[in-house]
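For reference, the chain that follows is the form predicted alone, supplied as structure tokens.
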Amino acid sequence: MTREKRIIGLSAIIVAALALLPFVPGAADSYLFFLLYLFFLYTIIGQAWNLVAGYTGQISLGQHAFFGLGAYTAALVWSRGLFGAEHVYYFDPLTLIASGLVAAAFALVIGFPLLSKLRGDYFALGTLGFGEIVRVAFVKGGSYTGGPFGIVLPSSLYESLRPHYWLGLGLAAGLTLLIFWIRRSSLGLALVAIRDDEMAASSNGVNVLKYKLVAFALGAFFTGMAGCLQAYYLFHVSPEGFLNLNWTLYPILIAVIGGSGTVLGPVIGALAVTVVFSYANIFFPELHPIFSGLAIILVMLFMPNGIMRLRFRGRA
């Protein structure tokens, strides 16, 4: 059995065990259960950014916009009854997919002019500007978006964290499997070729703009669904909670810690960020932002290629 098959088999066993965990008596009421949900959420946004930056080489600083767009889509569909008065919105697949599609549509609209004209730092700044435009638009949206306060959803429907847990696990595992498939496909080869040498890829017949847009839209799609999942958990969607820069910084930190451009790197990074940030928030609540900044500095100094590539550094 090859090493890759062993990793796939072990991953399948871990996912199956995690899927059965909610059936253990008392598990759904523990703090560990919430940490696992947070770990799944971080894995989704980390893998989504990894697809854009790790495989395609396009550093996006606008992920908070897609996260917020997904959350606001779910909130508006739910609060306005856009799918009909008799429709059920709590953990509704149509609302979840709509949240991802709205984020992907915005990614295509803003990505076409940015990706066709800008490279590197200029593209990153362009996406950051887009994120701030979205944030201000929702703050100034008036009664339709709830303004600075946002939209409150009917929290009386909440009974257990189990649905959030299972949906988060499914999205995290499904996206990781998709990244694994993309890495082995012609799409993955095209994305890596663009990342390594855009001019060489173009000269060999790769439609650079098309593949950049595909990666950018896919990353936005899953980030939007993550925003929808978090909206289901909080029942209060606001610019402060969903359009702040944490939802851009966290995916970057997750991918960099684990190893951007790898399949399992964001999973490891999400686990590290969940544990460190959660316990720092418990034991040092006032110093929590300092831990975040310190973690970024230490990672860039001592692990610029991520945990997944440490073994290669050791061999060298």
Second form
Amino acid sequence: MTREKRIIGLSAIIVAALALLPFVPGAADSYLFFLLYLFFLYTIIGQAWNLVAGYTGQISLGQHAFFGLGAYTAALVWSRGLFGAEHVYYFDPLTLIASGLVAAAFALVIGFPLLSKLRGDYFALGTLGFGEIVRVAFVKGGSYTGGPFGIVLPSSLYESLRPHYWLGLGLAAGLTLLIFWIRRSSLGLALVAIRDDEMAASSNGVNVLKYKLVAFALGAFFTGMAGCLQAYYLFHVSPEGFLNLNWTLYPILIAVIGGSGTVLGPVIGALAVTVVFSYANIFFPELHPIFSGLAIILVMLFMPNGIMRLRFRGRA
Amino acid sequence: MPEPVLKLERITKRFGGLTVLSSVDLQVDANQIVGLIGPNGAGKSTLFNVVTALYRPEEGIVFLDGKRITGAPPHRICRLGVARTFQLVRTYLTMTARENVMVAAVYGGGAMADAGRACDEALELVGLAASRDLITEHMTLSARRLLEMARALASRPRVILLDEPMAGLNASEIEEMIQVIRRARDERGLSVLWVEHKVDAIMRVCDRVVVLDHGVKISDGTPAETIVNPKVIEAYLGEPSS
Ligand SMILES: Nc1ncnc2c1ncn2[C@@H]1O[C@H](COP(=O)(O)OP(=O)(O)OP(=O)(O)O)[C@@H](O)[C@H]1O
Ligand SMILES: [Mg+2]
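We have the form predicted alone; now please give the form predicted together with the partner chain.
What follows is the entire complex, opening with the chain shown before.
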């Protein structure tokens, strides 16, 4: 218990220090600042997958669809002025929430048939198929979605990376805190029961489909908001940039490397992935994917349960 | 006559062309322990799976306290008052013992406000109070069987279905389990439907014994009536006593 309190205290201090960092002169212009932004973005998508797969045991391979749906929601709402011409869309809470909600709504609509009919690998394949359908739909969306080129947003609004950084930090810390709370709540009991033994869970009164849907939609909600955040950074939402399978692979790597089914695992994993990717980018720009892939294989070989679970070794 | 707690009417279950249960009638009265025995493959576990809605029967109706429950999903069946354990133990391995029982205490249909107390009382009744913080993965088979029992009790059911709770236990663990089953009935006023291959334990404890053979009910009576029933003797002839 005291150990846990120390970790909570330390985390709070780190988050506070990170929140104050942009006030340090020059900090916001450094490469490190951009890396921290990426770290936050990776933490959000990693934690979202962690909630669905790590805690509830449902392997989703369609996270890129939710990331893309969130980004496209922001882009469409903004470029078409759907909330009114006077509305400020850049870093607008309403647009951000709408991105999350659209992704979550799709998760419910697609999750209902998939989760009630398919289990395990078949659910994973179903979500992969869903991701592909969404990608093709946006590519073929004609003038409405901008087709393969996508939608360009007014990048003249960009002043600095600070708002992205703060929003990313807030979402990453908020989602991590939410997962910490869920783990202790009765919702967490249901999710872990489903992961550990679905048949026992239903025989103990847990409405398995309902709680799978809750986890899936919650994960999609945060992934959608991450997509919106990234749209605010790139000002260009395209199938290539947002409905790319990487946005499903990254969260899996992040959660697995750090330790899925733990509260802090994806945070550690996101940090590791950010470092590995950026070094690979600097030293072997062409070989980046190979280098990154290799790092991941090594981690999985030597730390099959993730960094967070290393300390439990030898206990079981 | 008072309403039986659990009543099965003409339950028929087929898998493809194989009829596993043929028109089985069965009832469990209030506060009774009813044994369900029969050779391997007789359909005992299938019967439990039909009652708890893991399988849908081709024909037949299940009543709980006179109300039809067939057609409700598994979690509703539990909330209505039918709890169970599994032949191959199914516990939540990454959870502590107490968390395992909390799942049923919170979701099993009892009042949410009493969940904590129901959980601790159930652990107490099965004798696992001291192991409450153990991770289930590290518990012995007999402790896990008791844990499943505590989980069933924590959902505050009307009737519990026990599927071979003594399989794999040694003699002293079997005695312990018998005491737990008796206590569940006596202290909780529960009804129990109990599948078991340890026929001597069944004969000692049960108020009534039902015998299934190849999906057909061949006997239903007191233990004394059951052991002299020629059909039962025939069904068990050549069966290794286990
Ligand atoms: N899901 C299923 N699909 C097909 N056949 C099944 C299925 N479940 C059970 N059976 C068959 O139904 C028959 C009865 O099985 P069941 O498990 O109910 O027997 P049992 O009485 O519990 O036996 P045991 O004492 O060995 O546990 C067996 O022939 C079994 O192979
Ligand atoms: Mg069986």
